[in-house]
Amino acid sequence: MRHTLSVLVENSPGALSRIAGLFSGRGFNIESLCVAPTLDPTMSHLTLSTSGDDQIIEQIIKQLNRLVDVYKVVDVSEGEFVEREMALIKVKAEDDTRAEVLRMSDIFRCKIVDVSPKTYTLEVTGPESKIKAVVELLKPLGIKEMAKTGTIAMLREKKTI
């Protein structure tokens, strides 16, 4: 089962290397990784996706908490959370396919961020399933290049009346 972990870590050289080393040393795979500084420049927020049963995820969380650079680890998959990815997709846009590419971008609320005589570059933001759906529909039109971010996630606030 896929899990998304939110890790608050010290923003220092080698912190990410130690986290990656923990995963590779124990034979765990990082499927997606995204790191950026928080509002406090001494801290970074790391979001990573990995797979495993509950016992493996529990072991990963315990091992992460042992690292000196790590302040907090939360498995956001255990509650309600918001998850997003972003992809830049360069698609062939010749005379006969331009209208179809524009139609697809409207349907999926993509932004066209670059236009050339023969290509459109689309920005797609949303859950992984949306990115996959856009890619599958654009493949027949001719995807020339694609770059994708890792998953970012946050727990939802509890709703009260």
Given for the second form:
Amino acid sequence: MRHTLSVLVENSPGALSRIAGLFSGRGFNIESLCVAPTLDPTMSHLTLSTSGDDQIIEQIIKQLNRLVDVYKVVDVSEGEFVEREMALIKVKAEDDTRAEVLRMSDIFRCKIVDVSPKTYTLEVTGPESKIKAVVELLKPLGIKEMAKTGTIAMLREKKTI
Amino acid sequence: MAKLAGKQIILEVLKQEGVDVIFGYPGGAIIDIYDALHQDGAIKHVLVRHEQGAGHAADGYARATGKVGVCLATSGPGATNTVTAIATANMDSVPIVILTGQVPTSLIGNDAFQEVDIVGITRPCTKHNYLVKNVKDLAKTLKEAFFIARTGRPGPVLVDIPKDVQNAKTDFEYPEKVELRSYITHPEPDHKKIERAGAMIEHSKKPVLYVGGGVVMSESFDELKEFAEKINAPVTTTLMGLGGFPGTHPQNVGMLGMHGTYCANMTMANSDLIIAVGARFDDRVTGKIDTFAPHAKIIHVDIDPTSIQKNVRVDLDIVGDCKKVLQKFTRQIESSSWTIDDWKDRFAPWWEQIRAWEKRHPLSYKYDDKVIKPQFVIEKIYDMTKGKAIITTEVGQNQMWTAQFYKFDKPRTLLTSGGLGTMGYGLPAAIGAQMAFPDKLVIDMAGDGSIQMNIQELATARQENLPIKIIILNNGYLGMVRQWQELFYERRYSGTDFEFTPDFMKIAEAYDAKGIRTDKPEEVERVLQEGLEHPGLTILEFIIAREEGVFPMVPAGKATTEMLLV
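Structure of the form predicted in complex with the partner chain, please, following the form predicted on its own?
Following is the full complex, with the preceding chain placed first.
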């Protein structure tokens, strides 16, 4: 089972390394990771996707909480939440495929952020499934390069972490 | 406000924290702190002979006293030499603070002479660690380090201090309190869960209290005894829990696990309710996990939530300080209408079964009048010290025989490396304990293998005139590994037969200690008498039966009921 964890952590040197080390040292997996400071610059918000059975997820949450630098851990995938990833995709766009790339971009509401005689660079945001779909459809047209963020997530409605 | 240099701030904080002795070894990156120590003169410094020894000595001091132990090392190799000691303390939840010198901040990351990223290296084996880059943060950081080391589930905290920070000056004010928004020390036990535990205990017919080092760490000795006596349940302890419940108490069924008593393992395996207090279901305790206590419901009390539901699924988790939870258990039990006699009646059939197990296979060994049996030596030491000594051990057979045949009646009287199993722990730990308690009898139970791992610390003990008694059980083997090879590797003694062993009597002489050696069973008592009464550092060497094993033994990966008996 895939879980998305939101972690509030002190914005201190070594905090990220402690978290990464915890995962490797205890044999847990990190599928994606995103970190940035919160509105309060002394605190960072870290979103982490991982997988495992209930016992493993419970251990991950407890082990994270045990770190002195970790303020709070919430498994946002337990409740209603929104999640987004962003990808930049450089696609081959020559005479015969130029129009097709544009059409795809339109359908998925991507933005064209860079144009060259032989390529388009698309910016796409959405849940992981959407990014996957875009990638699958663009592949036959020729993806030259791709950069992708990890997941960021937020609980719906009034709930905050 | 006074302006102080970093090195002076360190000493001020140590004094404020009540530190009276530190263990260390100087070097270029920490020379300034040593200079301040010399000028100040208020804190006793014990000069070890290897930084690992400093770490273990601080650990031994902490385990014997319950206070935070402190050690000091220089950058680079000095710092890396402490790593084994730090990992040892981390596995056994021992509060120590390690201060390391670091190259000046301007050189960090440049591969400077004796530079190593000790904060990076020790991140996974400390409870927390710091690199102090600004002298203004020094006092606050040190205060936090002590606070984190001793609160919650205790553990080692390392503070790395660059040379320029040691010398930079700032206004010094000792912070009144620690504010760490992300660190919760003592969660309050949930009252509803205490009530549920009470009901589970009342419903059980075959309960057992399984207690670990948490009971010793949290000073819950009296609370545990009161609760155990109130419900008349059998008590089994882990290696770390020895001394947490009186070894001579009629309800004590002995240590459990790989080298536990037949009775303790059978009691666990057949129980219908395990009340685990300050223990963590380590693989040496559970054996094969699928067959562990198949009929038992489990209540697990621990201050560290990560210990719960880690190795076994439990039915009721209670996160909290063992001392508080045990008090609440007792109050909960008192609130029921059951009298002491009711509890006795209820568990009478269970006790009958337990006593039968006890009789069937008590801890035993075959006395021999030709060759010394190690168990005999330990029994005699117990008789002669009446259980009043502080015993440290090395790791291996010497450790297990000690755990089995010495009855620990008081907490903090057995100092041993349980989780990490660090050979070479015993001697430096004995130094730490003897520094804390100069008038107590401190004995290091060693093998001929493990004593050689930190044997250089004899010089430390001699320099400080510490009357430590070192018992070497010499079988010329790395005995525990040899035992595994005998039982599971068709006696292929690969790398375990010492073809050369130094003359320990000459070592005793070289270090100006008293040395007595014997290989005759009839001399054991006389040698112990003479050695234990000697007022100085003493090495007593017993040439023991070469292939004596530690039994019972649960082979690794087997169910705890599949014990190999003598």
